[in-house]
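Consider the single chain below, provided in structure tokens and representing the form predicted alone.
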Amino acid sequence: MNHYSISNSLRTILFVMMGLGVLCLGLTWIGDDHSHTRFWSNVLHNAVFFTGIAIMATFFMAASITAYAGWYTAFKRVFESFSAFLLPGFIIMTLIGVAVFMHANHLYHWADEKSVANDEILKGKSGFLNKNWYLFGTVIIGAAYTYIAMKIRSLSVAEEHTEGEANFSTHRSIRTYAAIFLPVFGFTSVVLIWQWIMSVDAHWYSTMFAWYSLASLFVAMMCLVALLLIYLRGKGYYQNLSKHHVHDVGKFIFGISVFWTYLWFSQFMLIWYANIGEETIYFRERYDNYPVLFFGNLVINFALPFLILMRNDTKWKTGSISFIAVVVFLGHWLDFFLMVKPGVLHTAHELVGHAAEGGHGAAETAGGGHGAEAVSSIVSGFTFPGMLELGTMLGFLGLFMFTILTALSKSSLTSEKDPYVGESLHHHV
């Protein structure tokens, strides 16, 4: 079977997941503080995570096309379908940008004009960290990513109906757009990570943070690719794929997990060794107040994939790959939770402190109105993910899977006219 169709039962499951996500967001909004800090931080966390996965799938596809890679061609439709989430993902990020622009949330300390006026560090960064660039930068970069991804996808589908010179011309156009995407991605992906995630801790800066975050997204993306391929094969699709293809996906999960750990350690070690206060505060906050997530991050995202996938034979086994893909995917979702939540909570308490100093009283905070001293206490939805966070993640996952499976169903699963499909079908490691 070379054409996928979403079953009614799966469609129902995905809609239930999306409904659960909407319900959890609604309950979060109702029980939240006056600024809806938990609600907005949950939206930001999941929107960045799943949009980032779509971005990394587009990057992998563009890099593979430019490098004349053939092994993945038989299932390149999977990566093309992942890129379909760029549109809804950037729409959600634009809505967050609109909320930042209108001061409808307090995710970012730099978005508070009174704080910037009295803070020399934030004032110095205001040329980049400002509500105008956050919104319009997201729109401009998102439009460029989405346009190029859609062109690659449309040309790839059109390639199926061409012969001879026309086929060569179409494939050359695909290669052109892929080559254009790579430098665009190289210069702008770090910008998105800086403004979406790193600026949550506005006084902190690391030159390695963007690469660390992108490596995390890449591993999460490959985990979903592995799970989707295994699922489709189990349903009778992609029977032309061999264990060698799954083995190579497993090698990517293993290899980039090691690379992610290298970046984690390098960033942490250099900042720890330099012992500069404005740099160490990022890790000090997470080391002191989020120790389970801080150390669990290494166990889940490095120790488990390293020890399990280090053996060559485990990368052949769908059971081992499925287990590690699920665990590591959740691990990198927790990794982004740890990137977002401490900074957002700290910003919320700082704004409460400023309000109290201004004579407005101690406004209700994400921690229940305890003020700045509550940063180190257990705060629902911030110290550790609660049921509302997990439900929200499942809702975003349902939307993501519905988007990519819908895109997958609109064309053949294997592009038989791709010049490298023969190499892919005979791939052997």
Contents of the next structure:
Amino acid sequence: MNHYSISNSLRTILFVMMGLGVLCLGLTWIGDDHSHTRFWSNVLHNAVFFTGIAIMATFFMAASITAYAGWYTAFKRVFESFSAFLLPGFIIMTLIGVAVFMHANHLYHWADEKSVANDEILKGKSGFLNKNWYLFGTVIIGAAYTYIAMKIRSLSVAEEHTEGEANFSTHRSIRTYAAIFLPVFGFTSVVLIWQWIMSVDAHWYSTMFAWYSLASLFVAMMCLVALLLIYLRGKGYYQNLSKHHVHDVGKFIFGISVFWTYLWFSQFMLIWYANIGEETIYFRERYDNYPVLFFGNLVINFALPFLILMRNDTKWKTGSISFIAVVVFLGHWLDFFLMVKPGVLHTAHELVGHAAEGGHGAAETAGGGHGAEAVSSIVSGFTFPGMLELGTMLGFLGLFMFTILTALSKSSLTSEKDPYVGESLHHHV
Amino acid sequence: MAHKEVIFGLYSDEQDLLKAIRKAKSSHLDIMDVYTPFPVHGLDPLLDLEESRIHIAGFIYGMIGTLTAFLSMTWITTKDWPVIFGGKPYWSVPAFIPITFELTVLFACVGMVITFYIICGMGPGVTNPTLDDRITDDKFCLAFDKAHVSENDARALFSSTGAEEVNSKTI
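Structure of the form predicted together with its partner chain, please, following the form predicted alone?
What follows is the whole complex; the chain from before opens it.
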């Protein structure tokens, strides 16, 4: 069973998930305030999260190829199929960028020209945080990532069909593209995180933020890889893999979870210790108004994987690894929720305030009920994920899984011609 | 310690060694020990060795380190010598975390090293007999205790599995 095909029941499930996502987005749009804050923040949250997972899968692949790593080669198609989501992911991000460009949403405080005109800090940042660069940067960086990922993927498929003795020329050109991707990724991934996520809190910045959120995405990506491997092995595919492969994926979940905690805490402690108002406002807001998520974030993403995956056998036993993969995946989704929502909500408040000053905002303020009532009380959809947020997430997950499973079904599951496949099949720890 | 009469064969390939071990097990020869210059894959299950329990000890040492650091910092900063740093409360938990982390690692590492030395009977001033110096370099050694395995059986096994040298030593 070296060729995967999506079963009809799974296809139905994925389409139902996507339909649910569209339905939830529609319901969010209808019951929203006048600038559709909840709708746009949900789209941004999920689009960044799943596009980021695809980016991190591409990064993992490029780093492993460049490092001559062989252990994952037998299932490298999984990572290649993850990178197939780069195209739809960046298209959605570009649509958000177009909406920012046309002032169709109010996700970002810096995108509001009236606010920037009276704000020295935003004026100082406007060289980077402006609607032109936001759209242009998303498109150009996304095009570069997608091009390299598609090139690696197509060369990897072509490698399999080479006739005769392998001369490794295809593998060498894959390695060239992978090596080119790494510096491109290194300099531009932080830019994407700054403009997509960190600029939601337009006045605030942290130099550790990009690392921290990329570590978050890496863990989420590895959780999906573990779940997909367990699912495929349960369906009879990938019988050539042993428990040692799943074990190593488990080690990545364990290790990068600790790395994520290290970055989370380093960022928190520096800001807490320096105690500068411009910086502490980020944590003050979350600590006061999102206490369950703020501390739950650490429990779900650090304490649980650290204590459960510390043992040897829990990293490859199906029950424990799939439990922790589901929990930690949702945990990092919540982490991104906590990055996006407070800042967007704050921007919505500010804009409602400006509108009221302008003398025509009274009616709109009433319409923007979420903006006024949310602070210091649990409001589903802003201070805590509601059903519509979960439904949207399932919709994006359905789209993501459909994209990657379609890509997975287009070539063999294990590439027999890859020079590292023998090493991978005899992987033993 | 009682002296042991040991007969041992030296191999220069780990695959030959693994074959010899399988043959010794199938003919019910009681293997005393196996010495290799580097970890050989598949050797542990072949010798029916249990998984080491040293990581459980390491976890306990780590927890002791965590508690030592956290409780002593708490006592120092709140009871013994309270000083205000940077306007923070006496009991400032985030500031304790780095030290707690360091002591957890330190206690776990040092504790496991000491435990390992005690279990293996090693320590300053202790000399352990070596069957042959080359087993730390490029030779793989399979050893039998003459009290349990007759010399003829051992020599027959070594010659049939391609041992390069067969020697005896009293340790």
